[in-house]
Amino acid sequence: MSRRHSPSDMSYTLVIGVLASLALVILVGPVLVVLLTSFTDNRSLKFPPTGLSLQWYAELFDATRSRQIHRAALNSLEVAAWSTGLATLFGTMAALALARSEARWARMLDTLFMSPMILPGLAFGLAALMYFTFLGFRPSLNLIMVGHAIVIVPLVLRTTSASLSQLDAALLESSASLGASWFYTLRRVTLPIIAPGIFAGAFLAFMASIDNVPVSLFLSGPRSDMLPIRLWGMMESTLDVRVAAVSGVFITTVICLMLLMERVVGLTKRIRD
């Protein structure tokens, strides 16, 4: 016999449904607006579009007309690749060192590694600029790579730590009892098991680096134009529709990559854990 829903249960369901629908509209609405705007036939950003056209995507991929955008995109991809590599290396090493330790110093180091996620991006970018200038370094792509790596390390650390928390200690003990060295155990037992967590963290770190504005803004030089900064300048000066086209390419790429990562490593589960 099915239980009858009381008025309070129905009210609760209604309120939750309304709030969930509102949140969905707020999150998905801007994405749909940008996608529709990218197909406009207008000469400037305007919504709703008066007509649909692929001309702005064609102009975006034109090597001559969009040369500066392509250069900024290549710079962003290069910085994201190197900073993700550094963050993956240091984040994995930190997770291996801190995951099973209950010492106070381990908790302090974990907090230190996670601090870039707590600090405001503009504050960290300004602090990084002042620090590197004090050391005698000038703004460049290399400094942006270092700055991005510091900011995205917590993403790799968190997903890798989640994978390590699910690692059965008996496997490590069995490997050691069979005479395997710690390095052999790390290479053949630990890393293969926690690899999905590492890949999930690397994916999130790469996306965060591509989209990072504060660090890029403070640490970029005249020859280190980054894509987010280039798009921001285009928005301020001309309201170029290619900005929406770039956003459309990003949205489509990220959705495809997220579906791929969800299928391969279970990205949602890694983030939730």
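Small disclaimer: the values here were computed from a predicted structure and weren't measured. Heads up, when I say rigid core I mean the largest set of C-alphas that superpose within 1.5 Å between the two forms. Residue numbers count along the first chain shown, from 1. What changes on going to the form predicted together with its partner chain:
With the core held fixed, the Cα of Leu45 is displaced between these two forms by 2 Å or more. With the core held fixed, the Cα of Trp182 is displaced between these two forms by less than 2 Å.
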Contents of the next structure:
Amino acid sequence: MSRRHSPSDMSYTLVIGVLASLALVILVGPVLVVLLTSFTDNRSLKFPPTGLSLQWYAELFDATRSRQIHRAALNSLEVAAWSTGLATLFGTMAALALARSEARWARMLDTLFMSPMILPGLAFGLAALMYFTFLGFRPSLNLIMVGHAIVIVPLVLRTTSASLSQLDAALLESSASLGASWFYTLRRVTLPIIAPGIFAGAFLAFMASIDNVPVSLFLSGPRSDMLPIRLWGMMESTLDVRVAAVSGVFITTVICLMLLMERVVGLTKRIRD
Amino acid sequence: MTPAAARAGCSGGTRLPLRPAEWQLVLPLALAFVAFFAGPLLILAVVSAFDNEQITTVGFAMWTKFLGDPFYWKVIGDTVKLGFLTVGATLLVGYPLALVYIASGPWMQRVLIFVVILPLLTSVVVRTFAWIVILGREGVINHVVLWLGFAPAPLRLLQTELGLVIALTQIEMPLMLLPLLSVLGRIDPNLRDASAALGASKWRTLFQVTLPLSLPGLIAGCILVFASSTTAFISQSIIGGNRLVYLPLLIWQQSLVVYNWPLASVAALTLLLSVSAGIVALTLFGRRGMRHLHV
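For the form predicted together with its partner chain instead of the form predicted alone, what are the coordinates?
Let us now look at the entire complex, which starts with that chain.
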């Protein structure tokens, strides 16, 4: 057992331990800092805050003083809901066809559908702006919705395909051999089994739409302001401490949603696979 | 019925008349991608081949202007450099965290995954804002540095490359960790135990067993981080400020401030090509590593 405590192994434990702790601090620290900052009674972003108050939350929830933020948040929610719906429907249909196919065209399509993950979003945002402008469309929430749907499809495809690849083919065969139609098998066997994967993907897609900057930056107009773009404006001009309050609301909501999704679909397992 | 017969019955059109063909299921998404993905990218390429801002004269003046100017080359170089610095930083602290993850029990693993996903799901704008609070003149880091007496005056961290890389390390780390955790989790723990039983030190096991086997996840993480950090417009413009110019800022200025769409398209295509070149380099690097593994 003397090997276990050799100097080399102790240096391993020390180095890996220190770096991993640093990673944890870097990951979690900013979230805690923002939460605490949102309760400051100061007009600046001094940390730690000199005193605690709820004034920035009060101002954020004030219907008249923060009207534009509320408008932008509602727009973002509406776009996220529609684009997630579209991406989930089309994405699941495509996954059903592509997940088990080894054909060359299927692999190529799969690569195409996944490419928005690594394609620079800003290049696509600019391209979409010019494309819609030349087609004669004016900036609107519908255009943003279409752009978001394209960008978030890979998230649905990935989790749904992962669930499908774990689906036991014997189940589908027995369903078919018992005389069930393709659609009946889909409805009663396939979908119930892969539903957690679909929901996990839809959740990630929804959050990605809420968070999207590159597409919204180019496609939003004065009448279709989106939350991240408005927050960016608030950070660029004068450092508005309301951004901290928005962040506080955001972080709390995300933590609640994550706990909920973990309960319902086992989010951590879906994401890890 | 034998499984083979069942499979034949499953794919036979006569038994299941309502079964749609695979192409029918893919068609809606494929059409949407042609109309709203391929179409726009084609327009991007077309617009870049115009000489003037009114988009009336065809020519490659914008390309020659862009590629003939040392300033733009510096912007391209800085953008690629930022991507690789972020990849290096996320790898340096992310990989050890992934090692701790595979050595932990199931409960701790779930907590760690939560910790990794939380920043991923809290908006990029929120994460960027957090780093302004941390890196600012009156921020957390300066508070600690001054209190410990490491520096006589507040350090300048905002609007520096160092500050931006630190912030991007947190902002992009989940993208590095998720593929890594997935691949590391699938490596048979017996291999590590066997390596230790045969007398290898923990370092040797890391470099000769775990690291080579995790290469696919590692490369996937590097690609995601590289692609995301080079195009992280909000973080770059807020933390980097106007002193540090990267391709995304250039694209934004040229298209939405100056309204020079051809030049913006040239910059966007350059970003696209730079990112693709970086991804190809990372993939080749990974392939070489894996070939080495099979020898």
